[in-house]
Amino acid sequence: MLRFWPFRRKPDRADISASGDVPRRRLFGREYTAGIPYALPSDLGEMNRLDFQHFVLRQAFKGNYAAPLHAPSSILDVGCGTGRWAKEMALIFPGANVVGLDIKEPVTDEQGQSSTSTPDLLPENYRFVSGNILEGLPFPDASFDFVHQRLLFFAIPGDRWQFVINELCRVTRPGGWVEVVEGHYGYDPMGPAAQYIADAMLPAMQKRGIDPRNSANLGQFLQQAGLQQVQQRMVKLPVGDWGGRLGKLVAVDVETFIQSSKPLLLAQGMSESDVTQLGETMRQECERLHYTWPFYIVYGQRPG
């Protein structure tokens, strides 16, 4: 199982730089996209974590989507991150035009190669579009047969969730499907170390207007947007060796997530040794208490 890498304590002042047309911000050794509320880094390390997480979720969910799709001709992935999900969907549905939307394209390493640029994941029917869902989607009404969004609960302010879901529905064609997948904020059950980390991170996110607990309200958001046949299910992923191969993979994802969240905890005044000790204690709790990480999978159809 992965161990936490050491962080060198930085001054509280954040450095602002620019990468292409997107302003960048450095905090406690990690790089963020400036000007947006997203609470996690957007550097190469985070891109690698997101890719790994995608493979874990694909195995846990037994596929890339839950909605009853029938040969969609156009697919949109909002907040596509590395683009891995969207590119795989382009391969699954070669007759569809697939668009991945995010604020910026994936970061590159020192050799200029994208962390996700493998030849088999560059289908011709995929393209990237730059955009910020919080400012509205840059597409006309009824543009896509299937609109997908996953794991933006650390990026969307609490008072913007209904607007975001309304936008997903707006660009969906009548008879098309909207699917949203988000993680539950916390584990089931919650041990003392996990609860301490969650309680410490929440104020840091709330300062940005974000409340990740909104993921539990996805079904309500979709219904209020006017979608029909709304279906919601919860999948509980095991965390730790006790859960077999999947549990071990999820535990690695959880540990790398804590690494990505470490600047939030340091900014709240926690020391590096505190974070490391909490991580070690949480690993023990996972095995003793049999942690699971719940995910909400919700989809609905736009009326014809």
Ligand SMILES: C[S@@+](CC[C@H](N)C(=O)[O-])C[C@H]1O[C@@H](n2cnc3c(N)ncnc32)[C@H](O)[C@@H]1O
Given for the second form:
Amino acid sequence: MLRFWPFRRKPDRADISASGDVPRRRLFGREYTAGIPYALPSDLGEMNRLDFQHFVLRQAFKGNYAAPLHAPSSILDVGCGTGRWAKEMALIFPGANVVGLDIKEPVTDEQGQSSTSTPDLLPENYRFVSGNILEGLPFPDASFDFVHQRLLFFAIPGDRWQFVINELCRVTRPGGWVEVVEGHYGYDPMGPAAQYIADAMLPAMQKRGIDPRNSANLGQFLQQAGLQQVQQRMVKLPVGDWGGRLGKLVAVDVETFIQSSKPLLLAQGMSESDVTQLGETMRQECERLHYTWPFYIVYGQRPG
Ligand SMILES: C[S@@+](CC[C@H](N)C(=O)[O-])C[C@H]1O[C@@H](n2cnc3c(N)ncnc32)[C@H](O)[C@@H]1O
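For comparison with the form predicted on its own, please write out the form predicted in complex with this ligand.
All chains and molecules follow, beginning with the one already shown.
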């Protein structure tokens, strides 16, 4: 079943267009933000996956943050996606100004509307700012009490991680906290189908300069950025029915994640049916081998 895929397939359409001032790109029926290394789509399907994933992670981590916060007055979420995390933080801390930063405002419906087109659904203390973290954050030094970044492991080139963490640290006030959450690239344990998918995706990402295997080094990056009291926690989420309610939810997230990653696999020469078959085999492995998906939650304090 696990055949080698020697031929690269040409994308069905790879046209470049622009929405607002952000160029877009289509690949195998999915829509991407052009001009950045980020390897996942940014269309409505992906936004729905991110919202679902947010609810699963909040339940699994028993909350939205781990750092010991005391009434922060300003919060920044870098690579905020749909902004779900940041909007919830705006409700949890009504006295704080909360900013979600992303390369592009998220689409929220089939017409391609963005969240600011429905201001009645936005907390008053939340606002979206567009920016590219790889070019540095568009804020002065020491602007925020809490700076958070989650799941950019498919977005940040291996040699830019320290720069990105330094930026998070720069815009954090002395005494404030930086928290970074990343998923491990792969599962624990790892069966042959999951290993096959991971091995197939890696060259597609390496072509963009991305090495998604950096999650375990986050603690070192935070320390090198000068943060103190750095704490690193690993949480293993069950994947599959064997893991009860949480395992079932994580399995749905993993399945939709494979759908979002499918264009990368197709571009490497796999066929649609290869991907479907691998996904099915992986589902069986999750149950048989009791897969878990490890996450790293790392936080540290900027010296006062
Ligand atoms: C996997 S999503 C995670 C979203 C959100 N942090 C969450 O946990 O739900 C990664 C996000 O990073 C954004 N992103 C990718 N590259 C970026 C860049 N260079 N600058 C800013 N945002 C970026 C993407 O647009 C996407 O919304």
